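Encoded as structure tokens, the following chain is the form predicted on its own, with no partner shown.
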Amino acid sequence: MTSIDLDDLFSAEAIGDPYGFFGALRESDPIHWNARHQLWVITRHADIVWMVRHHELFSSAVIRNDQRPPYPPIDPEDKERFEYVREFRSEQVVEQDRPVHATMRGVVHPFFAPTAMEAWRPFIANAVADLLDEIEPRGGMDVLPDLAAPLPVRVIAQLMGVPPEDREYLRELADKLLYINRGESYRMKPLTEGMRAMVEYVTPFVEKRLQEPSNDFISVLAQGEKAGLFDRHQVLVNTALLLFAGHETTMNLIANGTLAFARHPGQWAQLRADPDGLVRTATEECLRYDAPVKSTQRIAASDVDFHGRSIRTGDRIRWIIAAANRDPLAFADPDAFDITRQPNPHVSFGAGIHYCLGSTLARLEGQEIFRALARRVPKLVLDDPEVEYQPSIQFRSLKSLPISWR
């Protein structure tokens, strides 16, 4: 590690092995000023939990309050596209601070409450079964396009109340929205294309739900507009947020969890011996061991002296979930994949007022995938032990994952 540039957050080492890369920072400089991208990098579990819970000091309105150029740099001709992205994202609930955040979250929270989401388990289980009925006879699959990507889109389409025949189109839009925290210089073009197409697609559904509300997510947002708690733009961008956040995170949970099981056959055999009894703790360990989200960002709302370091108003701060979830001060044997691990205080869904709204839904999808695979597939064999990841600072996203079970 001594020869690695720890300021290069998009290096091959940081993308391929964030646990080694950020683990080195956690041990040597846990509150690290990154000169290249002008931000603080926080890697200890206790420090991240403290910061997440002090939302008054660390603002979520990053895209609105940070006027610096994006990092890594974008193509010069894409400055107008970046301004569109800034405007689009600034109205999403995840980019708000109190009191606006509390108002917006209050509208959508009942829809995502654990008891409400649990009612979707039969639909999710049936969707998983349908996908595996098609896949299982092949004796193998690429987990990403065959299972991890289509499941969340199928679920999100149902949550939104859109026709089943539009699922493939939604998946195409989701793929474009995934450029939001990637490192390619050209990323603004596909991203803005996805955002504009999503607004165009959703608008007629919102108009209809204002007059004929149903029990879907678009109706919830539309009624928020009717009550004066959302404007039309906020309804549209938060519908897009459901597609983006619900697709990427769940896709990564399924793919990264499957990879962990393939690399730990003893743990897979243990889950297969008792899928109903172990699937919940197994899913939590997948969330900890190789989390769907590697990091998240805030901006300092005031000056903070933290462990002897001076964080100043307007400073960017990036919390490294991957490092916190492997912190030996928070987890025994943190680099071990142990599906019976309890307690498991991972921070993969955050904490405090911004705790992930979709956490229950992601857990349900992960549980039903791993339960069904454990019942059907005796062994998971990697077709290629070498895997590649998308160049994202925020998401832990595999490019592909071919496996077989013959």
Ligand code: HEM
Contents of the next structure:
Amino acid sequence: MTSIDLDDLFSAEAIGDPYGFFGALRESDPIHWNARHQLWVITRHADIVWMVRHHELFSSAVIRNDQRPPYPPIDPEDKERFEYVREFRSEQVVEQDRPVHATMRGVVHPFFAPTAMEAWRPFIANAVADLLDEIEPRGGMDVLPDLAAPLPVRVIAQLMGVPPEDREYLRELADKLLYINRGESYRMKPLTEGMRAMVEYVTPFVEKRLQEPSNDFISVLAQGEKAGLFDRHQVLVNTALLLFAGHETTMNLIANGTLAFARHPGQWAQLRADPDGLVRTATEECLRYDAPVKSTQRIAASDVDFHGRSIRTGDRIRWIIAAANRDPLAFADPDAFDITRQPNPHVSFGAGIHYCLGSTLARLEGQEIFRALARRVPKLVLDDPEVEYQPSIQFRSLKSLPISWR
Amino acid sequence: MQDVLKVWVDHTRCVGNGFCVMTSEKVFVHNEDRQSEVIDPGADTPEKVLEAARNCPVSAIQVESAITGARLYP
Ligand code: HEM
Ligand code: SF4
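If the one shown is the form predicted on its own, what is the structure of the form predicted together with the ligand?
Below is the whole assembly, all chains and molecules, this chain first.
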């Protein structure tokens, strides 16, 4: 057997089996300097939780503070496009440190809080039922295009308060925004197209909501603008963030969760026996077991001595959710898929002040999908036992997932 | 008469999001693990405490009436 290069984050091993790959790092060198990509790789659950909760030591303003050229490299003629992307992203809430972060989050947080979100559950359950009514008679589907992709766009469109006939267009925009996490050298072109089109599309809605507020998310941001807490640019880029942040992530929860159930028929049978009783802990276990987001980043805001390793101001850091969620020091039998696991302190939504704004919404979507599937589909059979993943270091995204139930 | 609240934070759930501390610094503080602790449930109005509880993204904040024992959140 050849030994694996644990510094090649795009290797077939890292993409295909992040649990084996990053698990090996976690057990051998949990605070690892990756010389190839020039960044720290953090893999222990306790270390990640500590780091992410100390936001004053580890900045989220990665794009603003990291002056290194984009990686993987981009087409040389795209420098200006890259600057546009930088400007766009650096105003998003996820890229802010305190005190700006607290102000921005204060405006949008209550809209997404559990009590407020619960009101959207019936809409989500209906959207799931509509999709499944159409799919069920076919006896099979590709989970990604047929179920996992349409649901989040439908839900976000509703939350944003845009008309249903615009959904298809929003989905096109979302697809372009997803180039943020891709490696193709031409990616700045579709990405800036998507960002510019998003700004153009959303602007008239903001104008309207400034005059006539409604119960949607754009109204919340427009009120923030009225109160002087957001400027117009920030309103627009954060609306785009919402469309983007809730898209591929939720898709992956649905697809990776369905795959886990297909590979663990005993757990599927158990959920089917009591969908209402088990769907919440089952959704948490799907989030933990095969997390939609594998890793994310920080940039050191001061020199930190971390278990004897010297992290210096300005050092880049990736923290590996996929490794933390399988850490034997945090979870009993971490590689087992157990839908009754409780408590389940996974870090799939991060931790600390940037804890996922859309976590309650994503949970609702996951719960309603798995509940409906459990009620309607007795057996999940993979058409092809081998699956393939997109070559992203951030997202755990299946390329396709054909299944059948006949 | 205003209700008297019994308030505590479930540390198996709290992710240290800090929204409760932003909502009422008189009632909630972060401990050294950056999890929330209740210092004085009576230091702010019951409405403020319930607002913090409703906005906790993981529903870690537990609220009961100290008078009737009734569960107020979640
Ligand atoms: C299963 C689905 C999802 C997963 C796994 C996920 C994961 C994450 C993670 C790990 C973070 C923390 C990033 C960091 O600290 O660097 C985050 C932040 C965020 N997420 Fe999600 N997310 C999901 C769904 C959503 C949805 C549906 C929305 C919006 C509707 C959303 C909006 C956001 C926003 C705005 C932030 C930034 C919050 C802040 O900086 O304060 N996410 N998400
Ligand atoms: S809002 Fe909830 S998760 Fe955040 S610190 Fe308070 S109790 Fe913890």
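Take the two forms, superpose them, and find the largest set of C-alpha atoms that agree within 1.5 Å; that set is the rigid core. Positions refer to the first chain, counted from 1. What you see is a predicted model, and the numbers here were worked out from it, not measured in a lab.
Relative to the superposed rigid core, P76 undergoes a CA displacement of at least 2 Å between these two forms.
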